[in-house]
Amino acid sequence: MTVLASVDAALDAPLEHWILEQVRAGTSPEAVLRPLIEQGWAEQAAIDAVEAAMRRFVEQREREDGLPPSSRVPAPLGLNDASILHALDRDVRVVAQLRHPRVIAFSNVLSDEECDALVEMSRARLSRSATVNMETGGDEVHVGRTSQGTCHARGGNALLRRIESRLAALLDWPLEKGEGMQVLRYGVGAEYKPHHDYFDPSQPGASVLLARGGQRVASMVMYLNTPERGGATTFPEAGFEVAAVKGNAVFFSYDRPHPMTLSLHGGAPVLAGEKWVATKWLREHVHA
């Protein structure tokens, strides 16, 4: 194994090959770093070198497998992290989270008054919910989505601006990279069958959608009331569901437009009462 003596030297092919061999063999991170540090690498430079080698290896394998490239996604917290996050003007509690798919359930995201206000400002504007037609890039009514809904422009009033600013702080994602807020009502029997929120880049209509801020990379579903029964947000590939509880929310991210993210999700049928939700989709770039 040839280890570079200078901490400023570039990561060369022999060293990169050695790093990958150690990782494949299950060598601990400390054992991989130790020879580099002993040969004069600063600790952070050694960490950066190992991460760079792994990143190039993963990207090469992804290209060989024909996978779309990954994107940076919102990362509001790590695993075994804080239980309470201060989101600008409100303390939000972490209820549960999954690593893969990346799902985080929050409580206390919205106050009861904010939930009620979102419902009332949306009620008179409801129409049958549409889905994206990936052939054209437009919207269409689909049998798999049986809710009613309306969309509010980003920053459309003081309530929306306050909530959107809070979400930007909570999720550590610029407000300008968020779409307008969609509010939906599900009556008894209404549901949204499992689907992905990202835009399939292989479809003809994708270019129209991607031109307005790039790919979707995360979703935030906020519950504006508590149904009597049913209406959970489900992640069927993970065997996980989040109950619809007023003021709570579920966040999930997807770093590439591919099923490997396990971000398939749905709104289970409402069995009694009704369900109101507000959804915020986050983009790679500024959404116009």
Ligand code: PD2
Contents of the next structure:
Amino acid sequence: MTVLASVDAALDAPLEHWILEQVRAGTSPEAVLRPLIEQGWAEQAAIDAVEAAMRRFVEQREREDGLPPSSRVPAPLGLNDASILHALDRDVRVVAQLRHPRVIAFSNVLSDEECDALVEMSRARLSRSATVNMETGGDEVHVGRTSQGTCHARGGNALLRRIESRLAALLDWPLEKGEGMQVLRYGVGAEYKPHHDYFDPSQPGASVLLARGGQRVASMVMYLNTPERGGATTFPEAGFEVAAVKGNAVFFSYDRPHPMTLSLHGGAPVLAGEKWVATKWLREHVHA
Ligand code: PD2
Ligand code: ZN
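If the one shown is the form predicted on its own, what is the structure of the form predicted in complex with the ligand?
Below, the chain from earlier opens the complete complex, with every other chain and molecule after it.
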């Protein structure tokens, strides 16, 4: 009997059809694999072939449902994984995680001195924050975003380079696939109403934005101070919020530009004091 050990081994159409029928009927994985193994497939090759068939089936259904294709996203760790991640020059702590939406809260991402330095280099450059106009791909002032902000070019100084390199190590995502760092200040009453960070591909302005590095696939919001009250980052569809604490950060990813990711999030109003954050958006490709 010939043993097909290659992971490239392909299923013929009737066998693929049979496998998908079995999977849909809830047949156990062992029972689905058995006929392949009886035909002489090596076990791992059979597992790979069945998984590939299921992936093709899911992708076809998603296309039929009009969903945009999914992308690879930064995945720094799994659930119930390490509690501390050594990120280049710093031990970052994992505080909490959510599977869907995919959210990770970290502490000890930035030192107090780094937070203060980011605030000081941004203070004089602040202007009323804009949002992306998806009709044109340009920026515009929006009532839902009442913060002030500024954007620092990637690698613009030694501090930015150090933090960007640390984030690249922490998130296992090349720093070239990141946008420049945005720093925001919220005064009392200022907020960022719930929104998605990805670009809506159906909007006319999307092509301009996507041409430069592809989709956004994840966001890292780092807290540069601790507001007296308010200013949490909220995920309203998950009923979840991350408190703004100096040096901590919230990471969230979205594997396709679609609300099904539940990545809708906002910056709740600051109730007392002020709030400073630095946001790093991660792209599919190199962002030049
Ligand atoms: O400041 C925040 O908590 C926040 C909330 C939602 C920041 C952003 N989005 C962002 O920068 O995209
Ligand atoms: Zn956002």
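Numbering follows the first chain given and starts at 1. Bear in mind the structure is a predicted one, so any value in this text is a computation, not a measurement. Note that the rigid core is defined as the largest set of C-alphas that superpose within 1.5 Å between two forms.
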Exercise. Are A206 and L79 in one rigid part when the chain is described as two parts moving between the two forms?
Worked result: yes
